[in-house]
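Here you get one chain, nothing else, as structure tokens; it is the form predicted on its own.
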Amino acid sequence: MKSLRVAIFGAGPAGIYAGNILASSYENVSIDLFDSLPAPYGLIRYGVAPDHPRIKGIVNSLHEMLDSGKIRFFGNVEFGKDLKLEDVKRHYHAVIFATGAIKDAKLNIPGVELEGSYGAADFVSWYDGHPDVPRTWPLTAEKVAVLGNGNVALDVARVLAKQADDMLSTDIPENVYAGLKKSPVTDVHVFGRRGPADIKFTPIELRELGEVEDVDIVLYPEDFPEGWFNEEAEGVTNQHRVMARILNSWLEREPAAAKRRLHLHFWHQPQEILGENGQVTGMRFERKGEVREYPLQAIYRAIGYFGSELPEIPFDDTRGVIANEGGRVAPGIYATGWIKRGPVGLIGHTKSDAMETIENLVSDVSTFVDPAEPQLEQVLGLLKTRGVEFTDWSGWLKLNQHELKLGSAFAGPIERERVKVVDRAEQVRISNATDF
């Protein structure tokens, strides 16, 4: 069996996962994964709310594979500037490309460019402690909108509807912490364009909804007329069945007079985000022919996510991904996850791309050039004389060591398992460190 060197670039369930089964499938292998953040798991980490404990399994399981060492980890290095095309060439046989889709996909409506008008994956960034974000952000809107009906949007809904210190029991920051502390805000309203029989949530994000302490959920009649959810129809699931059912408890259910609350409304078509002075005072909305409009200080766009292009690597500008075939890109080049297919599908879709994309590079491995400098130690040489502070797997067990130990230490009424480090030089420094 040939002898077979290959990098990944994206270090989050994708990449892992695609790591994982290539040396699953194939025997005399070295894989190199490459991240431009020191730390792995991607979008595990810096992409879902800090309140989904079931998370956590996810996490546990990603290091396991990772941390059997048939995946060495760098983090730090970011594709197109530290380390080029052509330098994967000259190390590697083949590369894989699972760097997500981590930008906002537009919204071409007035006013977007508004202050207060705000993408929600730029707030999931701020809150999930990204390195490379702002450490403040402008809570202060007392009505706010979030526009969609993903799972985004309700983590991001929730976040926003939810007391600062119900989430000290997770891994924020203390800067996010201490920036939900001051929110003002009283009304938490989620708008969809679609009605509520054809909702893209999950029914465990729907069900943690209502969950919140102090947070009313508000529903409005004339979303649900008689007979609104058909359980015979086409395409419906059990999931579908399971969501319905959440929908007509929460109209059944008395307000509790909590301080604030979370409204969801259905057959709303965003027209225009309205302003004053360069600010968002409202939005005008569609409603089955009907045009409303609501007052509103802050707008958040939780209408799907777009890829970012890569240097040097074919592009569909159009879909937000890597064009490719099954994975494949270009000889020698393939890609997997988001930036594949794009942002939609859970964790079991990720697999089963990962599946497709490591068959056909399998199949390919007879048409691989050799690379001119194969050593891992090339590799690493070169990062060094670029001046490039990689961190590796033991690296960031000693930052988790860290994050867990702030966790202890917290001086309060709640235990807290981890406290995030946002620094991006501290990461580093921490993972590098040769005295801890």
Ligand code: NAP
Given for the second form:
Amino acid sequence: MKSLRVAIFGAGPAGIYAGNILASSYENVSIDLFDSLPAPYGLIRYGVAPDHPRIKGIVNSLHEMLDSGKIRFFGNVEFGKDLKLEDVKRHYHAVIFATGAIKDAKLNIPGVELEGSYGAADFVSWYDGHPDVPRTWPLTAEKVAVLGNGNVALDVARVLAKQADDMLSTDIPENVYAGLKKSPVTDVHVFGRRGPADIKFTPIELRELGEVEDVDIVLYPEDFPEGWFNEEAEGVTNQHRVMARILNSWLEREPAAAKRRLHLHFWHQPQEILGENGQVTGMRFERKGEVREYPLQAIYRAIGYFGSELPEIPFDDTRGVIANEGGRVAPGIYATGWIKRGPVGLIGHTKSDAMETIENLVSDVSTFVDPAEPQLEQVLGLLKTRGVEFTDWSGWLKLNQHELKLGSAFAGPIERERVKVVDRAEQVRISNATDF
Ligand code: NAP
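Having seen the form predicted on its own, could you give me the form predicted together with the ligand?
Now the full complex is given, and it begins with the chain already shown.
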């Protein structure tokens, strides 16, 4: 059996699952997993909402996969800058891109550039402590809109509406807690462009919204005429049935005069973000032929993510994915996860996606060109020559311990399991410290 060197870029669930599946489907393989960030876990660390510990818990199985030694992790290494395609070809038989999708899909309406109009992906990166976004976020609005009826819209709406103290037990960075604590928000309006039967939420996440402390859910009877949900309609699943029951139960609920309100509006097609002096003042929608305007001071666009192009790799810029067929991009080049199929589906779906890519990779092995410099020391030597301060698995174990210690040392009223280190240089310093 030919011995194989494979590089994976992107140490989120897609990259780790791909590495793990490859390690168990091809015996003689050595896998190096790179990430542009100093720490592993991608979307789990920087995309999943901090108050979703059940989903964050997936990290435990990813940890085991990396800790098994079958996949070597290297952080703070960017494809196209620290390692170019020609370097990858000189050191590996094949490369898999699992770089995900972190940008916001574009909303092409007037006013989208106004101050106070934000992409949800940027806000998520902020509250999850991503090192490459500004550390401050202007939470000064009282009335806020969230556009979109997917789970990201729910995350953003929930985090905006929740009392900051109810977030303190999570791993949110200090500055995020401080920002949320000062937020004067009273009303969060979530706008879907289609009806309540067409929501893309999932039941657990929707139900959770109704359980947020001191927040009233407000629904509008105009969106729920008699027979609004047809159990028998084509494509209706059990999930839709559960969600219809949840919405119906909220329609019957008496408001509890909570401090904050979370409104769900349907059939609202975005038309224009309104502003004065460069600042958002409201939003205009079309609802079933009628124009509706709402006074608002901030708008969060949660209408889907979009992948980023990688240098020298063919990109489909209408879908925001690497152009591929079943994960095959070009000889020796593969893609998996959201950068392969687009930003849809739950984390578990990434596994079957990785299986397809790995199956194709393994069946192509005989066509791979042997790399000129296949030793691990050779690629690490190149990174060192270029002055790249890369981190590794032992570095992550140190950073992990450090964050857990910050959590247990927290001198507040609430127990904190972890406090995230945000700054990139600080993460690298802790990971690479020799006196830890
Ligand atoms: P999504 O599920 O695709 O939802 C996007 C929403 O944006 C849809 O409601 C869509 O409406 C709407 N939209 C798109 N273009 C629009 C436009 N021009 N104007 C108004 N609305 C527009 O995407 P997502 O919320 O970003 O989530 C991505 C994936 O991650 C999903 O699979 C999601 O379930 C998953 N996720 C899961 C969790 C969790 O807690 N389990 C959390 C976050 C994300 P239409 O339906 O009409 O197209």
